[in-house]
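Next comes just one chain, in structure tokens: the form predicted on its own.
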Amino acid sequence: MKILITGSNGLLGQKLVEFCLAQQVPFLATSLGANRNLMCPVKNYQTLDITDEKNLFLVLKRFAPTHIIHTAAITNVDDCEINAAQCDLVNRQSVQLLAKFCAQNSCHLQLLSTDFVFDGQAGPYKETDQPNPLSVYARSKQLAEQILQSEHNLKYSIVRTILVYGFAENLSRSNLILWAKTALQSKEPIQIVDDQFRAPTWASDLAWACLRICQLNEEGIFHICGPETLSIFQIVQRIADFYQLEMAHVSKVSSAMLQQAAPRPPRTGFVLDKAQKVLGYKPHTLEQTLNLLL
């Protein structure tokens, strides 16, 4: 097995690199720009623009992966709503290119997708439930999923996940748990929605599951997330309780009050039966991971 990772500078990408190194799995880490992961050896890194077909195919043919784990994407939901063309280029068109290569070269393509493909009216969701995306970002991910599902002779897996968090080197974006911990410690006034419900996912759990799917050569859709579905306000409350921080400066607000550019599904969460049965998936609770973050 030889794995090519896209988006290796991101949180999940760095965790995948960590697992590949620990398990001595041959890999090539790729991202747009220089390597920001201090754990990733120089020989295992390649700068890569996934929207540049000529260069993309050159890198893929040179490395000849048996599996590609495609984590690279534009994930800022509001930015995608405003910059729909760029969102489509990175989140959909790049998947079209990867699917073309993988179908021609007997390579397994794994796509990282999202709970946002659902409208949030009937969570928690099973892999067989029908998507109904609400935003530009969510539609780009559903269209990417459909590319894999419709491509002939393609071995693929789709890993949908929710609110990924954890710590890694030189990240370009923070995540809810780290941001909330910092905001609570600084005692700055913050507004937190209490009408959006998610199952926060420890990045290492997600990376383990992604790699496990490849190792078992499993195909199809897998739902991977944390074991509990909580409101965003409940998540912040649990962080405050764990670290013994005050909540006096935290106020509840509705999603409508925030006036975000992109609509969000009110309640997602996943049914994990398939992941637990097929992969042996055992996600950490929020409190277990907050202890690890210390």
Ligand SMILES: NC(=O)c1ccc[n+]([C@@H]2O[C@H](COP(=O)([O-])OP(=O)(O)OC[C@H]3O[C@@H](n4cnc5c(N)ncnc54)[C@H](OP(=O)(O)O)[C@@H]3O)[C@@H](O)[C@H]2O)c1
Second form
Amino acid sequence: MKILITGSNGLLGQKLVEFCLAQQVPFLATSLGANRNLMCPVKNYQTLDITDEKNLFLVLKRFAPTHIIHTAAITNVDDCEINAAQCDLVNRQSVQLLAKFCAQNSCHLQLLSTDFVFDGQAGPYKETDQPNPLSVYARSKQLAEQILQSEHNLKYSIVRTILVYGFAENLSRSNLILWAKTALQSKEPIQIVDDQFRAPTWASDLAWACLRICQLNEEGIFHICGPETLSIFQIVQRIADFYQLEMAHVSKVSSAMLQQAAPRPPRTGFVLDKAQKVLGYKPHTLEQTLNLLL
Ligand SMILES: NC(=O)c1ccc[n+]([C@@H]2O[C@H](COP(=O)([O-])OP(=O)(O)OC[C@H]3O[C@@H](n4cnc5c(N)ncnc54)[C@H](OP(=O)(O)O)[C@@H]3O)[C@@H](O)[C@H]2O)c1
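Now that you have shown the form predicted on its own, what about the form predicted together with this ligand?
Up next: the whole complex, starting with the chain shown before.
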């Protein structure tokens, strides 16, 4: 097995590098910018813009991976709403290029996708449930999924996940848990929605599952998330309780009041039966990971 990781500077990308090193899996880490992952050896890193077709094919041919774990994406859903063309280029068109290479070279393509492919009216969702994306970001991911599903001779997996959190060096953006902990500690006033329900996912659990799918050569869709579905307000409350921080500066608001550019599904969450049965997936609880974050 030889894995090429895209988006290795991102939160999941960094955890994948950590697992590949620990399990001595040969890998090439790639990302748009210079290597910001302090753990990734220089010899294992290559700067790569996944929208640059010529260079992408050069790198892929030279490394000849057996598996690609494609985490690179524009992940800010409001940015995608505002710049739909860039979102389409990075999140959908790059997948077309990767699928073409993988089909021609017997390489397994794993795509990271999202709970946002669902409209949030009937969570928790199974892998067989029908997507109905509400935003530009969510549509770009659904279209990317469809590329994999319609490409002939392609070995693929689609890993949908939810609200990924954890700690890694030099991230380009924070995540809910780290942000909320810092905001609660600083006692600055914050507004938190109580009408969106998510199952927060510990990035290391997700990386473990991604790698496990590759090691088992499993194909198809997998739902991977944390074990509990909570409202965003409940998540922040649990963080405050765990670290013994005050909630006095936190106001409960509705999604409508926030007026974010991209619409969000109200209630997602996943049924994890398939992941548990096929992969032996056992996600950490929020409290277990808050302990680790200390
Ligand atoms: N985070 C979540 O809550 C969440 C939830 C559901 C699904 N997902 C999916 O899971 C995957 C991983 O998420 P994440 O949180 O690890 O993402 P992230 O931390 O935002 O990292 C994404 C990475 O993509 C890279 N990238 C962006 N444009 C690129 C390009 N043109 N060429 C090459 N690399 C590019 C960036 O690289 P540089 O840093 O080098 O610029 C960035 O590090 C994504 O596909 C996301 O859609 C995430």
